[in-house]
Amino acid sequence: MNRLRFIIVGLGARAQYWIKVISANPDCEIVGLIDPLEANRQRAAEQCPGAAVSDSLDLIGSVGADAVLLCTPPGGRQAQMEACCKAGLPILAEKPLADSVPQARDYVAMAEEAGVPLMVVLNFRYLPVTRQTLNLFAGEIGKPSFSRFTYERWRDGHQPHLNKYPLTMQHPMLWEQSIHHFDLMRFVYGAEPVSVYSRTFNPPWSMYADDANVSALITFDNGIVTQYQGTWQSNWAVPGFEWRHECATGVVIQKDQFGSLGFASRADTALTEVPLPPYRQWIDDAATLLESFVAALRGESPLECSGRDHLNSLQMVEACIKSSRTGEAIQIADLQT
């Protein structure tokens, strides 16, 4: 078969991975580059010799291309959206896919109307450690019934390898952390929330413009409930994470983000540790979700992380702040109406 190629729109930090993970993939090839700064259109040049370079979005209507990916800010894509759908070009967006819901269902509609694939980048899906949660869950330590989530990072937002757009938005860590987090709960537990009760806030020594702590009671349709503590700005350079499921006959404990995987049953001393082959942090995640958005493509399977199952993690980051403001637990049901 042909291979599959692509545009990419914005051309800063995390495009930076994928274009060694898309020229790393023998199915896919980079024939577009776009981005307003001119430093960020030459290095991505120096790095995909032959591929057309342009500060302008009219290049998605005259290059011939399969995709379009997009490594920009959440906030502003809506004339990146209609260039792709204009063209009839499939999209592949990093997360969020927009910076409020309203803006996210007309993007999702967009597509839809024009019949065009839309996935987004929810890599966390496809580490290693999440796939061997699943394998525990259905094995002897059984499904879980409760479960605490504890995300700890002191996240330089200044660092240069970072994007900057984070330090003013509001709710930088609802948006651009807690979304991965509240997208992994879904993919886990099979389930979709019911209801928030959330408080976000920042903290006196907080770098960001806007909340960067977010403390969260999860109930899910299934009947889960999950206690959620994220920060940004935790005053610890060295980060904390564990996600504990409670189980029918023991627990399941990851103490790490990318890794780090134990089980015990009720009786047992210790941790079982999971063994998880080697991981490339950033790459090999998103070199498995590409693969996955390829197949799809070429109709081998289902499109997975679509823009219109996206939007049902990005109601808990609508519900998490409305529970702020209001102090009240936000029912999912009633954002939908």
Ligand SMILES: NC(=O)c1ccc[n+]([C@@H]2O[C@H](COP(=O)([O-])OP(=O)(O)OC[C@H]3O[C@@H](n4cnc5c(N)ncnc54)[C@H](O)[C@@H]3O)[C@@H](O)[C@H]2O)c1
Given for the second form:
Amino acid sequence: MNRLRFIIVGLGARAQYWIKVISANPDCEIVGLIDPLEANRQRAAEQCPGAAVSDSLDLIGSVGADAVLLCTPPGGRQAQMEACCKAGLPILAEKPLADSVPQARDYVAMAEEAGVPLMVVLNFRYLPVTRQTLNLFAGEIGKPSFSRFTYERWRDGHQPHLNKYPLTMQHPMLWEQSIHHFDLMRFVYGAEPVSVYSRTFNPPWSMYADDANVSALITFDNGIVTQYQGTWQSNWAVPGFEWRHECATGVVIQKDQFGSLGFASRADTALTEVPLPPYRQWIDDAATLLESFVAALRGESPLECSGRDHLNSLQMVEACIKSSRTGEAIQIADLQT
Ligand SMILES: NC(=O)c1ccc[n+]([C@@H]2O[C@H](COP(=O)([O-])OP(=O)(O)OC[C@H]3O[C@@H](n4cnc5c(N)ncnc54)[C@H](O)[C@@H]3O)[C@@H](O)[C@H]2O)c1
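Same protein, different condition: the form predicted alone was shown, now please give the form predicted in complex with the named molecule.
Full complex below, order starting with the chain above.
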């Protein structure tokens, strides 16, 4: 079978991982590279010999390709989406699809109208720890009823290897990080949110122009209630992560965002650790997601993480912003009218 030819738009920090992941997949190849920044174009060109390189989206219609990976900041993807749809090329877009829900809705409609598959990169769904959590819920521990999700990180946004736009964007924690967490909640609980009560704020030492802290109480349509705390400006460089699910006969606890899973029945005095396969952070999750994208384009499996599905996670972001502004719980159904 022919290899899937990718054009990558946006050659910054995240594309560095994608270049490795796509190049390592025997079913894929990189044929085009687009970025306005010469230094980033040059770096990527050296890593992808033979690929056409340009500072213009015109490359999308002029080079023979089968799909486009958008690795650009979420604000301002209109022209990129239009170029892909015009060329009839399937899109793999980095999360979040956009930095507003109306904009994301427009993109989803645009892709659907053009008949172009649109998948969003929600790589945390593909972590072994996420899949094992689902297995635990299906076993003796049983289904979760409520949970606490804590993500505390000192994210030094000035580090050279990190993107810089979150330093100045509105609600960087929500759009850039919590979006992963909200998507994971929907995925492992197999449920949609019905109401969100939230407060977002910025600690006094924050290097981010807008809120780096999010606290939220989220209720899902199957009754699960989740208490969420996420921050990029925890004042300790050692990160804290814990996602504790209270289930029918015990608990499931994840202690690291990439692994460390255990469970205990009510009377147990210690957690039983769940063995997880060896895993390369940021590589294997993206590699598995890419396999899923390729399989969907070949008609071998349904498209996962579709743009339309992603709208439900983006609405949780929108609900947090609105709840914090109004001081009231937001009913998700009210956002859709
Ligand atoms: N899925 C994940 O785990 C994960 C991790 C990190 C980043 N991301 C996402 O990846 C995306 C990119 O983030 P990043 O860290 O690479 O940011 P970055 O700022 O490091 O890189 C963005 C690149 O896009 C280029 N660019 C900007 N506007 C462009 C345009 N109109 N056309 C072409 N190129 C353009 C910039 O010049 C830059 O090279 C974001 O959506 C981010 O949220 C996802």
